[in-house]
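Consider the single chain below, provided in structure tokens and representing the form predicted in complex with the partner chain.
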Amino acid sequence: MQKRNYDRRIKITPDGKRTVVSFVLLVFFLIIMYLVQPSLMKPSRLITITNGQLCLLLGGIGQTLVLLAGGIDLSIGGVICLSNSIAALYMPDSIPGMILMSLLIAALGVGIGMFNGVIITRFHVQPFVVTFTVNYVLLGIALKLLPIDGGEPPARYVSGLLHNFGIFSLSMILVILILAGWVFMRRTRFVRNIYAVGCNAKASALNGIDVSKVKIMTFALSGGLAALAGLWRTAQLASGSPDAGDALTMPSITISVIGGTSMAGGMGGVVGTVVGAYILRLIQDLLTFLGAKSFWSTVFQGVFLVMTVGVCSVIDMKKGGKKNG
């Protein structure tokens, strides 16, 4: 008989489990969706759905990573601003300028973050305090850059990322091709090396991981991703403002939550925090559709976030409780 060393059933995997409740509560309020307002579910809606979140998306990528590693980034806000700012003012109108532009604004986000790991990890700094002065910092540049709401990109760069493909929209295709692009990462030495970190950062130096480069890395990709969402947030409003995004910090870390990443780092993932975008979303359509005037949104998202993040810390404390006797 053949020895059998594993199991070939697939496993869920523990982060699995816990993108499983983000995936039950879409399909909950999916449902009450459904039942409220039937005419709303239609495949043109999730193109709006898709549009109007992709912003949100990039920047809790960006969130679940750096929260993936321990750490948190207070400073997505402000770089979605000063990207939608420049983008706004100076984005030329050809196809080869608007891509050079478009790098050199990601660009400029991967060094925000950079800054902000290196500043945390050389001189062990509280990474809140330290991305909290940066956002205000960057704040501040895009009101210098952007004094008022404004700004025309060129037509083509509004309508070239809003372009649709019969149902599909560009911002779908984006979404999924990031979903696939996570599959493919999950298994890096990279990406393991961030949940190690996160996990545990003096056990992961002990197996020779470089702790501070790996948290470094994962600021620079927040920043980054940030700043696309900067870009993409040009396009979808066709228009630029120094501070709008800034309201995008808080949901960002909301739907890293939902989408079941710990706060205390090593758990989680991005499928969750794309699935908590679309979840809250939905919520906010609720909202919206019975009635509710825009402060309980507000209100609301508020009491979302700290719902969200004391119930898992409580059941993430039972279990470790558990397992410490």
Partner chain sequence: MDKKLFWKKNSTTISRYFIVAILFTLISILKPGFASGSHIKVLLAEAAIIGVAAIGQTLVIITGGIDMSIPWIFNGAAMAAFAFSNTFTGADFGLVIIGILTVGFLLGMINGICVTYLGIPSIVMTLGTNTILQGAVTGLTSGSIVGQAPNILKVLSTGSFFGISVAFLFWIVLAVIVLLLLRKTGYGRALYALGNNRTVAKFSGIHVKRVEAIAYGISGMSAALAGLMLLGKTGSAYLGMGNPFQFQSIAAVALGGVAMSGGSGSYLGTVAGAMTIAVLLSVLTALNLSQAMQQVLYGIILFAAVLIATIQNSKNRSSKL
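Now that we've seen the form predicted in complex with the partner chain, could you pull up the form predicted alone?
Below: the lone chain, stripped of partners and molecules.
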């Protein structure tokens, strides 16, 4: 009975008010975009945005899972670069070969994530140090395989992933499946264990949860999703690049936090991350339309991120105050 009731004693906040904040922000920026440039609000624009953001979104979902468990993964960019380079160079021009190569690349990403998790849990090394180091190793390997942009993935691979089904693109269908999958998965014991470990790892261990296993699994999932992001990036670029995902690690954290996921662990969710990916793209499009320099986009994103964290912190403090009262 003690193991079954752990979730009653450990504070678990699946999505909550933090996700509501992200939805409010999304509506706000949609309204601003409509007022500033209505032509950018056409339904067809959603396909373009989703195609462009899916790579970041896949990496962000993996990052979210790691953050929920109280860790952080800075190797996401390296995994994307390596998987993109391998796919661009070695993807065969046959459907069975494409499927097999994609599975092998995804397995490689899972293996890298598991390596991160094992080093972190078995040797008690900080996730920041391990994943930061692994990221540079992966970037070096990617650069060795593909010193400059190049490679040519099969045309069928590119057209297949970027194919549209009427008003829907494959990327939009994948986003819908991700949201539906999360609604189901967050009710499973595994995901509840992720929240529990992120909230209080020691209490989780005392209540029978294998904390090390949970953390290793989250890093493995993060690595696998980053590899899938690299595969998508290959189709998106129709080529390979040794730095294709180097700049996506920090944005993966950004969309997670904008979506309501706490960097302290145990609060947030994938739904908010999906919303955060669209918010980030709306911000970039809005600043581009207004003629802002590229560095102002980075500055505004940083300021906006701090503001979002501040709002979520206020919500958490009020919630804690009410419970204590």
